[in-house]
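Take a look at this one chain, the form predicted alone, written out in structure tokens.
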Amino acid sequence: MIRGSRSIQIIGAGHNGLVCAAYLARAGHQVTVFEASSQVGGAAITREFAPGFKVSAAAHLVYMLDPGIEKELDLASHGLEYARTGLQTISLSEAGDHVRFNGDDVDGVSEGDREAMREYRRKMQHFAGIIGGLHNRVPARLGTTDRPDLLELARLAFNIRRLGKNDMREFLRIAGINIYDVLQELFENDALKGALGLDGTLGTMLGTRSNNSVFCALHRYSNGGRYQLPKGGMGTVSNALANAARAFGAEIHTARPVNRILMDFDRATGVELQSGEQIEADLVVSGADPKTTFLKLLGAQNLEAGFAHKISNIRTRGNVAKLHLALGSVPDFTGLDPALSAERLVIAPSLQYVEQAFNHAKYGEHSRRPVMEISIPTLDDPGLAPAGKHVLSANVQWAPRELKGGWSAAHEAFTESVMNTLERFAPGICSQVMHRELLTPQDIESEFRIEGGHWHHAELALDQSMMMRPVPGTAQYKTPVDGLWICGAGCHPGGGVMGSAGRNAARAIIERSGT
């Protein structure tokens, strides 16, 4: 007999919303999910962008999905399959002297850099374990003397102390600083440093010389940093999560956007759909980004002024564009063995290159020579394109959401800059293009309903992490509004297709419900 079973509505069928729905339904709650799009997944979807050519629309590689969630929800039985696991990273060079690495195994560098890589990876994985260990824990509140919160803070301090004296000092020294200085201390090879610097800046409004870029790299490594390519694209991951949620009894409705959260005095009581239909529930859980949840769906008038001000100041400036190319054949990267074209390819030939690409964004301009993370998934998953054809997807930095002069005037110029950059590393690629699509952060904001077009719903930084994510007062998934919870990437532990925020929110709700 389930005690405390409740009717719960979840806004948004992004991966966190689906994870939350699955765990709540498994606990016996009556769960209904409302998704504005015609398919589940949010930004983690597969869609056709040209006749016969399918791509992962935004996120394109799995590297943070919590293995505990995969096992507990038995995602393999619900359709999750990988076309490839353990992708290597290849830092491309115009001259063809590429650097290839996977974990601490690295080729194309000196023995000194190989040894430095082993030590760097040891430390970073050790430090990332501190952050990863927090993924599935509800953060402690600040300014409280409650025993559970004090115990959580003590646990964090103890885990840091367990690093040992030398590693603890090093962790405290580098966790909040810039990755440029750390990499310059350790390595000689420019292409290796550039690729590692990209890992500290991808998806952020940070350059390699920006503080917090080490923290962002640690976040990226915190679930192991093992790159995987889902068969059928990222939509396979989301569909498996939806299938799991439905198997536990959750109802998922697509193409039913929520217009607003209903209130009865100071309590959330359900949702109003865009159609005008009002549906009541015991609890409402939002997987939307914090600004959308609190300022649009709920409305600032229903919030204490100070809290609304904090929400409005969350940094949500998207800076990554997404390029999709339909290709008539496999591109030929200078000096690269064609068998390696299926790996994770990056254009970040040096730290200086990455930093100069970022400089434009500081002034509201797009990069003239952008940095890219590239995947050609059809080499391992040919079903994404017609026979003999291929798709290329690339995350492109930096492309600020608030572009000086606006994106309407600059879209084509930026696309040409991206293609010219690709042409330098893969001569002839432009002539292979059958169709191209470039989504700016403005497009991402519009298509996936993410404020600012920011992947992570809020910038990844120490002041917007753990007990301060999204802001103090709602870091434990329960909001100041009675009956309203949040479960999206704007919550702890942050962005990336990992699902931990959804599971943490579900666990917190279940604990409060006594089920």
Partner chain sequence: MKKHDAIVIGAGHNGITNAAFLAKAGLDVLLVEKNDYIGGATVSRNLHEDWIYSNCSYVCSLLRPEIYRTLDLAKYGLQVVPYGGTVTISQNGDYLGSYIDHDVSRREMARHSHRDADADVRYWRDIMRQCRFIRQFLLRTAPDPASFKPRDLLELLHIGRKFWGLGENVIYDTMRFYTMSISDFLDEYFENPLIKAAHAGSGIIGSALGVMSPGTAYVLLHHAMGDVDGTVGSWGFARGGMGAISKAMHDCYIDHGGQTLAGSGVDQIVVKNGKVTGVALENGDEHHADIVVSNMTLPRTFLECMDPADLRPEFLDKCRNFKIRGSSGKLNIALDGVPKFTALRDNQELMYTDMHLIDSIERLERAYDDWKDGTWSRDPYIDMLIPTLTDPTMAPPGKHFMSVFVQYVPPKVKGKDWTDADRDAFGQTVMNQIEAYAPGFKDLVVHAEVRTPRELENEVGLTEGNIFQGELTMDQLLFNRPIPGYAQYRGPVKGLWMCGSSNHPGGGVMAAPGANAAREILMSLRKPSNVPEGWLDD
The other form holds:
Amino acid sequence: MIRGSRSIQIIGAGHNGLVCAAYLARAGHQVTVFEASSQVGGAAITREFAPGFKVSAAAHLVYMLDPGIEKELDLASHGLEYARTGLQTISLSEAGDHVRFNGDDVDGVSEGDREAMREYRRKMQHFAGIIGGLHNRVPARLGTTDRPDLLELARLAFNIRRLGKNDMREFLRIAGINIYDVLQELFENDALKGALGLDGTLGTMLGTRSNNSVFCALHRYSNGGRYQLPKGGMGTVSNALANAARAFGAEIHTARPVNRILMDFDRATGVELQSGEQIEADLVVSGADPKTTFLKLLGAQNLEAGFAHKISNIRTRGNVAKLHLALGSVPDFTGLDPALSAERLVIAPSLQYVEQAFNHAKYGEHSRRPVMEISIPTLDDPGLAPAGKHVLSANVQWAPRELKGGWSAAHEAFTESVMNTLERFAPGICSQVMHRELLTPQDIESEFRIEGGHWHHAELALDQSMMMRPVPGTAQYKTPVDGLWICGAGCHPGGGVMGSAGRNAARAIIERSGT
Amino acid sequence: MRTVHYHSREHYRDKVFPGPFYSRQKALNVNREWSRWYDYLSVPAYSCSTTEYFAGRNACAVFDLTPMTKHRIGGPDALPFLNRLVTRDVARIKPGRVGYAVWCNDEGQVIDDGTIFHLREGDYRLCSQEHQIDWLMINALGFDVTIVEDTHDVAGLAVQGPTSCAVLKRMGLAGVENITPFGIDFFDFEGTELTVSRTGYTGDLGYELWIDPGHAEILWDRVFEAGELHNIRPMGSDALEMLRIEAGFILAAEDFMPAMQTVRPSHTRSPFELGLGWLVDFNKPLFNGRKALLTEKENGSRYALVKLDIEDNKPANHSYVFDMKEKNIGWVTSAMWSPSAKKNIALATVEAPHGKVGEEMQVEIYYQRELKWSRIMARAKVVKDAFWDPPRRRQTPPADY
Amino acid sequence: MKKHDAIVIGAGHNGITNAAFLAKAGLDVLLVEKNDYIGGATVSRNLHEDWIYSNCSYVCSLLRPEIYRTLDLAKYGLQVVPYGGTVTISQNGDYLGSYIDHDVSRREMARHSHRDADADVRYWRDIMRQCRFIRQFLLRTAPDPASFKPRDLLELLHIGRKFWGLGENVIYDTMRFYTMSISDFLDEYFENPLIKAAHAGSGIIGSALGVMSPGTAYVLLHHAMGDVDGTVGSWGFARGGMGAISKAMHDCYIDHGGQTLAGSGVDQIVVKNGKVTGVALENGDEHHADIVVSNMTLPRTFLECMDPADLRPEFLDKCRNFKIRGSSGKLNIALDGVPKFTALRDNQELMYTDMHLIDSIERLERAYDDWKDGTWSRDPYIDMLIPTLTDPTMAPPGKHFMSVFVQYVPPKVKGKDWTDADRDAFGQTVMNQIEAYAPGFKDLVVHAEVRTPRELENEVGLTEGNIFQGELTMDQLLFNRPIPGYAQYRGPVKGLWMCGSSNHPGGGVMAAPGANAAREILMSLRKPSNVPEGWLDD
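The form predicted together with the partner chain, contrasted with the form predicted alone above:
Entire complex below, previous chain first.
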């Protein structure tokens, strides 16, 4: 078979599936994407949640999208436009003593903290560069004598060495520990520490005092850490990706859910749609999360047992809820200059607050006083709501997928505690609400078909990263089943609307799928 | 007798429990020595292991195999479940048949070997040396199967040797002589069902009897009453060990390390390395270890398990094996002087590419005469067939002796 | 005044080990100790009538057998008697025993979960793989990955080879093991909450982490990697209490010409012209040597016993940031008889073992939440032993000594220093907890010594009461311990060395830091090393 002429099916038009489709189509393959939902984007979509009000229904800010992908696929020409870039972060305080920061620039803290911030930022950016440098690489296998693997590792070792003696030591010291200890070493302002600590825990089953939280923060900063608001919501990103993929010749079918992956003897040969239609292809690439791919679409019985066991052990406990409010007017956050309401607002007034919010999640309870990451996109992008009206979108945690007693019983109570929390920071907000929607991880699981409703498809933890993501044996995007590949956020380097998993998978398929 | 149950909170008061045949074994165990086989008392030798061994080769020897780990596997997916578990094609084990099988981890390393009894359509019993419930449950993911370990609920009695068929016939098991090797039949026995399989661990004519533990004693009595005219004897584990080595059968944790308990990863073995390549069926699309074993088949194995015919008469237990240039190439895992073959025999592990049939090697044997130790280098030859393999093993119906 | 070849500060087990190896190599060594007894946290104390308490460390497993043998501790009177098994007692009146006999243990687990009883084989296989891997590095100095010195590069290569030699799958297992929480790790093997809780306790002992914190799987390894007579993971009693270990080491040291000064602490390590010249004691005496070895914790050595002007500010910052939070307390109890635990009924055999009061991961983690919140656990995790059921030397016949290790206990209470009232309240919490499982227990108590992190710090010098002289997290292990760049026992000032558990491979009565430091010192003096490096295929 001639390179670049294979028929390839992609399951799921999430952003990674679309990126993968675009790159494979660009390389000349005949790519067909099957998406269950009626629109492309997976968890990066814009949809109406109340009459006339639209919102980015899951992910709501762009901060990790690989700039290389943006450029190579020329997303701008395919419709990607930002309503605003470089959002600042405001760490809200009930009393109105907010801390504002953007890069090194901090406002509302002592001179000592300002200086500490410069050093912290320098260090974290430097280390995040190490993590970021791995994003566009297919992870090496360990313990082999294969040249490409050894070269890849040598490259990583060289990059760590290149940090210089002091930074290298510091990197090796903090990469595996918790952000609480690191922040306590450096800062004094509670709101600043809370907001920075939140960066180490957002989207994960970690508290600020859990080891691994530094790694999560570094991951968040690894593509520069600039927050951007796409015009028209996250759906714009996905549509641009879909347009790019189509422009390269990919076919994208929405509202065509895949029922299962077809096997012939020991090889994946295509997919069966929910309609019963069976379609064959040379290769199947799944953008679904690993548990869905392997245990549902393929079936554990079609895998060797040790591998299936590893897949079933992947931690996919989603823990972020998503709040959408349709507001009659702009909420008034105590002591906040209204001009700053459009920034990235976080409710994480201290490390202790964040930690206590997390404590509940460990026992299958939702936070009584949750932490939140809030965006009011309509201030920059009025088209999302009727004139003069606004949309508030917030990530709220912790809301564990497996809640004691179940979500249906607790949904209302949790929504109330979320609203009460908001009310304390923005008195009167409850009365401004025209409509509200709260998606628990369970809702996210069913709406976006992500096992556990987890942002990253699989907990972003060191033991589930790089050559161990999603599990050893399929971390190079190739699965143990011939003809089946994976490209979703469950693969290296994880989720966060980055696209790197999709591109790496495409590259691995082009280079390694053989002829 | 104490009636402490294995699963009771008070189980710790006894480290080991009398099995269902205990009262009968106790009366015959004139050595008064007991060993342990998992939860049960087992007899190493009732009076003389040599006599018991010869009963197995010359007449009929009876061995209690109740402690063997047993599982009942059923449900709609029982067959596909087993087929993914073991390396051979289980579809070819028809109802009423037994198949020897080996199962591996994903790396193609042997977890255990055992026998699959296809009792009735879709109803299987898996017998193994090691406990397997953890691995079986791991394997159950994605299958509609029921798996129950029923070791304590089934009493097992091996009746082995040239007169074994005559004994069972005299017991009144009509038609038992028609069971072919690896066949199963069911009989009414004292108001319950007696399962008889023509299987064993002796490499000779023999049967295994399976019954509920409540009927164990009466089964024992009937077997021995019928056996009286056929030179029957109870046999302990020492004699069985001799019989299985002669038959060339391997034993877990003796001739290979089960992968689930091997700390040093390179110390496990693949089926090919144990001489069980004939059990690996690559025509199946999937089984645990298939990919790794395909690769091994292409690239070659690290070791071979061989049967050695050794010069001289001193058993080569724990000996090193050398090639003819005195290079250490392996070690002996089981060894004995074979009273039936009149040969000095051993099972040994040798490094690839050694181990071809007919290859000459040397075995370093330490032996002791009146407390003085000596060492010899004995020549040895790799042989193909079992050291003991009489035609009566396969004859149906078997002769009476 | 006379000048010694070396002065070792602190007669804990690592200090004595270090001094003994140096003396054995022919050096003139002076060992100074602030208390008027030796042993540090490896000690037997007679605090009430005829009772002897192992009042800090209480069991022995990690003590490196190579050191035991090389220092000939048996000749100097040390006897370690292994004990078998553990029991984990549940609130619902049941328990999980573990016995020396493998089959009994399997049946006991099967009583709670048939599947878990079999999974335990897989679990221990994987733990033993990790033990085998780590044990080879205990008696070796960690390489500095940031260095280009041939020795560091060679050692890195050595470790890399060993690591690669594990094979692809076990390499991933190892990386996962080091970064996982013990709770997540156990989920990959077991289903029963009591079985999980019984295994999880070792993941947090002495650690300021909860069972759900990533990194705790390693802490478990730290407790499993020891051995008694080659049985990895098994534990024993030192006959006569833990002080018997330090006493034997000390007798060996004296036998090789060492001198000890007990009863006066070090006021300052004296530095002149960038070199150490000796120590000034609190009693005003000065002693001189070109080599000073500190067995004190890192913060105590550099923040309390040195002039800040002798150290670089960045180094001092790192010392201040060294994580050494205490998380445990200890009750040493003299008993009039053997307590009766309701759940155990008359299962006497388990009274000889390590007894734990816990039954779920959630309770363990909630105990940790209290610690994070700055108080001792209201529902503490308790690890108890009655050594006198085995050791006839520690209490009058029929009377008993019970060692009660408690987690979690914070270094400060709600940010304030411990008071006597806090200590007594903590003691009561623990007594009540035991009483709940063993009614009538309190009536048996003849005397109790309650030790919070405050007592551990004040009496034994363990900063913040951390029993490992520094937390065992990735940022403070191997080449990161105690501080990156200073992980080879050599201090930041010429002639100054460190030999305490703040250094690789960390705490527990292992004696490896003391021995490793001695090897480094002897190498720096270009003397042949007399320190063993470990046994083959162990």
